[in-house]
Amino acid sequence: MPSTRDIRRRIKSVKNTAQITKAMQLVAAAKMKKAQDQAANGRHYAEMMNKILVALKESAEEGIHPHFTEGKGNKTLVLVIATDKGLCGALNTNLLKKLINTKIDGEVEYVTIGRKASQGLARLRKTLIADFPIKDPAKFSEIRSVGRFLQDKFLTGEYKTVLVAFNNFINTVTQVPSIEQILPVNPVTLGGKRGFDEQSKEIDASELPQYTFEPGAAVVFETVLPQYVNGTLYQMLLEARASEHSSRMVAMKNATDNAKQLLKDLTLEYNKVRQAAITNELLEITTAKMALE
């Protein structure tokens, strides 16, 4: 049984553990506020984008733009969009199970966002070509240069795809791992909100207002369709930091609470132990009373 001394000092370890966790806790519920707010805004920009590109495409002929196209190589790209600190769950470890799980055809190769999307990848030995350190708060600039890279590397044709396996953002409690297809952008699914929120659904072209393109069409692509990629990328990236804010405030919820706990029982394993020791030491005053008389 460990002696008093020993259950004060782990008192006071959990203590000051429990002060760390709380003050964590607080730092990512007020970061979490202005991701979900940055995200949930970003949604209705997408929404808009989907809408013009269905315009777009009914209005051009098909196969008039190389991001409608498949590569001829048989490689695939995939963007892992993770995170740069620890300590938010199982939000990482259930994107990589999520990507290992995912079956990909042809030779895969990786680009990354976030330190523990790098490192998690070195550990399984994948091909990684490129890493984009990507401060928080996230900048439209900056992702710029990442769907950049990644369309110039669409259109060498040397890769068939370009993925994209993020953590999308539910709600406080509800972060979904996920893998999307960014290149070539996909006709069928192009009015579809790339299921940002549980309320996806398709948008019907017949009920889009008419667009009138001037020059034309083909020539609004040039400028649309790589501002569609980078923005749905920003959406994305988004989405993944309103997640790592999120799953990092309930976990360091929960270490707060479970340390209150700990300490609830600690405190009660002391008051036994020095009970005990109080009924040891009386034994032994009585006991020695009684030898005297």
Given for the second form:
Amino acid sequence: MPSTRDIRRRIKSVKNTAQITKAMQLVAAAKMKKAQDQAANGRHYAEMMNKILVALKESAEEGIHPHFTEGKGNKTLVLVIATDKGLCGALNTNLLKKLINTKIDGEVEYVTIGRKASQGLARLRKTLIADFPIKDPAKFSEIRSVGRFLQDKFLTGEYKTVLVAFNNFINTVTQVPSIEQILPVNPVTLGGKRGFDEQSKEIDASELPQYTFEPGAAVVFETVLPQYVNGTLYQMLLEARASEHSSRMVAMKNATDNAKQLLKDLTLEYNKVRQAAITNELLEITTAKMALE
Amino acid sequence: MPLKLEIVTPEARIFSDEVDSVVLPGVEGELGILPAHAPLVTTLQCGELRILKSGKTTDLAVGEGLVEVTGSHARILTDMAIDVESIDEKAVEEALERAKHSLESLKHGEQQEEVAAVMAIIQRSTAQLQVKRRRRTV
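Show the same protein again, this time as the form predicted in complex with the partner chain rather than the form predicted alone.
Up next: the whole complex, starting with the chain shown before.
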């Protein structure tokens, strides 16, 4: 049986923890709101870009741009977008698990965003070729260097494909770890449902008007494709960030609830022990008195 | 028939309204878009974008991007779009100065990525300054 003092000490420490998790929950909730709004805002851009690309694809011949053809090499480059900080539930673990369970042929090399990704991959002894620290909230200009790096690597021809692993944001309680191909730009998923938004519909090319391209489809392609890659990467990052803050908010809420429950149990136990002690004392006094009589 | 103009950056939707016409900096020179324009897709240069709505003009500094025009819609996708009112001339000048400075120090190192990034900053800052100064002389 623990003494009342032990229990009191535990109650105090649990209370402190609850206070901290509660504060973290509030901070995460505020950040979550911002990140979710940002992700929702970015979807417009991604959607419009998709629409224009579908129209472009229709009017340009196949194989017109190196972004559309697989590299000659056998290697695969994977960009892993994870969080910088922990305490966000099983988000990073799930992502890494998904990555391990996905079979990728040939040699795989990794590029990371977020400290947890580089740490996790280092623990798994994977080949890490670059790590990009990106602040929170993320700015578009920061993703540009990542986009350029990936495209340069891809255009060397060493890599067959470039994939991105990130947590896709569905809603506050659901985030799905997903792996998507970004290069070569896939003409099937291109313009189709990217899965960022449940409401987004398949775009039918025949519904689009016949555009004139100035100065020409090929030149427009040349500028649009890198922008498309950057835009998509940015959107993926935003989704991952929204997932991070949502997941952290939920994890911290659970922690606070748990702490409260624990506090309740401990208080009950404390009272029981206290009462037992009092009863004991009374008993001793009465017994002593009876012995004297 | 009014023209519905939308300006979107990856970070937010900057502008969405019906306008009378819009003048934008295309790669092949300035481009005026009126309602019922033929469907067109072209790329955008750093520069000045003018929106005309019921006699009033709004100026924006835009970065590189993409324009899609259909008869009733004009959609602009760009990585920068800043209203001329909110351009802080001093801050931009400083940014430009810093960028030029770092470009000089970079040239020896030949880090292509960095150089390109700095060049982009220079282009964008210059566009912002142009728009801001033009407005004042008018």
